[in-house]
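Quick heads-up: it's one chain on its own, the form predicted alone, in structure tokens.
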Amino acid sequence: MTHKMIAVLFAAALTSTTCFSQATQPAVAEDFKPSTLNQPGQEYPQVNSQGYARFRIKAPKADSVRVSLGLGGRGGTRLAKGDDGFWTGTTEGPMDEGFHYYHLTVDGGTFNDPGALNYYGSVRWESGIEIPAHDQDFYALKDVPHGNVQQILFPSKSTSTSRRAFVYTPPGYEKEKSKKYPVLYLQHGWGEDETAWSNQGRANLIMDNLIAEGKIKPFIIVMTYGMTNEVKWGRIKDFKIEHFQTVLVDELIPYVDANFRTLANRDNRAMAGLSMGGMETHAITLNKPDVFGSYALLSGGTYTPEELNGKSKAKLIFLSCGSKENPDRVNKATADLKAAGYNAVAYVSEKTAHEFLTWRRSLHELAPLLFK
């Protein structure tokens, strides 16, 4: 992965943050309800049927309160102060469906909304808000058999510590003691950590629902922290893939194969990642083509036939993005791969940008294609 490609990838992350239309909007429907991601008993923030969000913050001594939404906190809504000391405001337009990070800027300081749950993103615990999606059923919590997400600590000699990963095992794993499973190694984006795919991405619920519907072959998902040499915002070019590649390939995979009932071979092992996790997937699968049999880049770049030439052929190459990102690039790359004889699939999430609904939908489309 070149520094130029990295710069393009993260420029997309910065410019794809939630924004508000400047065009004339229809009247705001006053059917606001508390966000499903609120702290217990908290009425705000709220969302309405059109996708608007409304905030209410108690800060009687403040002179300015603004809500910043999206990766890096770009864009936002200024709140107005009432006589009761509460600041209230509604977004200027509807937001994209799905999950969004946000925080408060109060008199120049950065704070989380005390009414909302927190999620690790932008290299800090950010407030989260969920705009109900028209297709949210596929990641909804349903009355179906559920898998298990457990934390593991695995030894890492290369980093002189124990590192953390989360492992999703499908329903029935604990009962069927002789059954072995394929494994997907699924990476988060920059500024996030190994909790992202379960918390923000709903990966376990997506899997549970697909398995209950009989649409996929059950498999294990492993999610670990992708940053081995910490880099600050704007210094992503300093990230070196070799360190994380050692952790993943030489330390984590052997630990998972030794401690879980896996089908420990290339054809039953896949790697995927969103954004920076896609960058990591791209680099590691090219460096270690005999380790992974299927690859997926979710808003995380593309492959070319030239860079794959001469390497062990992937069973599946899956490329995706939001329709507000660069779908032409994804579609062209997929067409080029198909023309070169690769089993390549493109997916474009409609009306989303560099955000979690894009990646939830991408995982939902990817999972049935894996391990056939």
Given for the second form:
2 protein chains.
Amino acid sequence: MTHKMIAVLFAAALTSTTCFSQATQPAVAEDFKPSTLNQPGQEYPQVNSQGYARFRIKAPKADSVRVSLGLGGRGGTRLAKGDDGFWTGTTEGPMDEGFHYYHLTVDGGTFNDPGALNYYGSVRWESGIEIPAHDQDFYALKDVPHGNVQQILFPSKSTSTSRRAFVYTPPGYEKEKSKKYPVLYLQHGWGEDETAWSNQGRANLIMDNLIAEGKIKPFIIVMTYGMTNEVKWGRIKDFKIEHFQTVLVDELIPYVDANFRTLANRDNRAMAGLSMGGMETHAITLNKPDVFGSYALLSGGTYTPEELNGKSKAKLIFLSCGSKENPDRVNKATADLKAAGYNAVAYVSEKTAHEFLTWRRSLHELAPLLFK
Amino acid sequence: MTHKMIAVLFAAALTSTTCFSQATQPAVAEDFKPSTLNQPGQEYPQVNSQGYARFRIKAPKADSVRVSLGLGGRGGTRLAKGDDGFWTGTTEGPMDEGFHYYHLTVDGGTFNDPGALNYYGSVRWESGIEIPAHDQDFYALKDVPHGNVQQILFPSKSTSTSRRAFVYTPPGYEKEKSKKYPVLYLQHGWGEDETAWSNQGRANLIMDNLIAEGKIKPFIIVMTYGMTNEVKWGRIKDFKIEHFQTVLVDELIPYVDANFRTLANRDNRAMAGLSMGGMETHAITLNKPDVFGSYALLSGGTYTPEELNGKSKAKLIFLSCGSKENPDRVNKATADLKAAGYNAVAYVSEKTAHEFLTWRRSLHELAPLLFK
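So that was the form predicted alone. Now I'd like the form predicted in complex with another copy of the chain, please.
Now the complete complex, all chains and molecules, led by this one.
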């Protein structure tokens, strides 16, 4: 991976810390409802119809409680203490649609919001909040046939461990006992792990809904830990792909092909990743062009015709990002690839940044294009 | 379920709040290591070879930080603030072996320890800590063939939702395409949910290890939410079994039998539960004696010959608890059942209370007895 690519990823991540809409602010609508990602029975945090978030934290003897989300000057949204010992506050503006990680700072310490569910990001289990998106239907839990998400533990000699992966098998997998399926290997970003795509990413529900609508041919998705967090964020250029490449290509893929009913060939095997998972996808697909037939980088860089030259030709190259990242770069790279004769597709998620709604939408756009 | 049974469960739960060994205390050994349930890279909480736990929390401007675990007077272990802004403290005595839930109280608010992984208990995601048990080998992650834990979403007309369950399929399930398996339906306790048995319970690893040792015939385990938390702890006697019974018997079991390779008959179907899950098992097995062939109550009450009289005879009745609960009651009930001609087995977990090591061990004892 190049230094240029790293610089772009950094820029994208920094841009995304401003996760507010830029429009002038109307009066705050008092129609707040509990976030859909709250712990059972918890009333807070809440979200209103405009995308404002409101927090309420019990800490009667604290001197200061802050939420890492929001404008509110540097340091997020400062909560104010009420006579009842609860700290409350509302973001100064509406948030971008979709999923956001956050945490609290209580008297200088970092804690999670006890009202919210936790999601692994920033190399810790963070609180999560969901701003309902206008297009949330595509990742909603609906009354359609559902695939399963399986935790597998696969042997890894190179790391002397049993390693964990999650495998999405589509609806009908258990019943259609002789059918074989293509496989997408799907990677999380830096600070995240193998839980991200099925928790905050809702990959299984996106697939279930696409399959129910007849929009895609069912396939398997495999999600494992990309070992990305073994370097600190500021030292990503020191990341070496070889360790993870060995786990993925020499250990996980043979295990999946032996234990699931896969179409075990290049044309029916794809790799995709978000952010640093895109950097991994970029490196591994170029190193192993006979293993994967289709590649997708979600807010995770681009390919050039030059670096693809002389290798087995990709069936599909998919590049995406949020409109608040660097869409020009994605569009330009895609145009260059097309001009060089590649089947390249660009997708830009409107009004989103370096966050999970960009990647949910990217998967939703990518899936129908794969394994044709 | 009877008021007597509820009283006994309450007594057990109250007893278990003292989770310390009673022996005189030696000097604290300074061989503390990070708990095995810490978040990646986190040094604290730590545990020493005697079972003491040590905590370290950053909260430079807090006035008070307490851990809910430990003697330390009422309210757990009080931490002391250092000049570096970190609060530290060690439990006043060694803890019982095994898994414990806990949380922090920071300036009067309830938060989780940012160093520890979270586990659903007490109707919230709590911090977890693990005191290594002398017999921990039976639930360790080893280099043996591993089964999978699948998240399924099954349709439930009675609750108008897609409901979640986890299904353990044993190693080889994917490869042996014509083999059919018995099924154990395994319930969590009050305050917990369908994640408990595979997270804090390590049910999948217990099974993998027993199968690798040739000690059991492989079977499937199904774990779903028992709807137990819809009543408050103090109002458990108001709990109505009918809603969950409908979900389990009329919705989940047919779905599992249609989508997994099960031996779909009474003799090859068992139900077990811990604590309030035992109360559910007791009620449902008596209401539906032709659905389940074997019953197990783990710290979850007993059966009497009278209430079983006139129903299809159970192949096995398994009753267990920790030695710090009420083993006499379990032993007496088992003796009564045996005297009445039932195949009843009692198991008492030594030196444990109403906590998960009792239930891990109970599953380890139960599994070899099932489906003979």
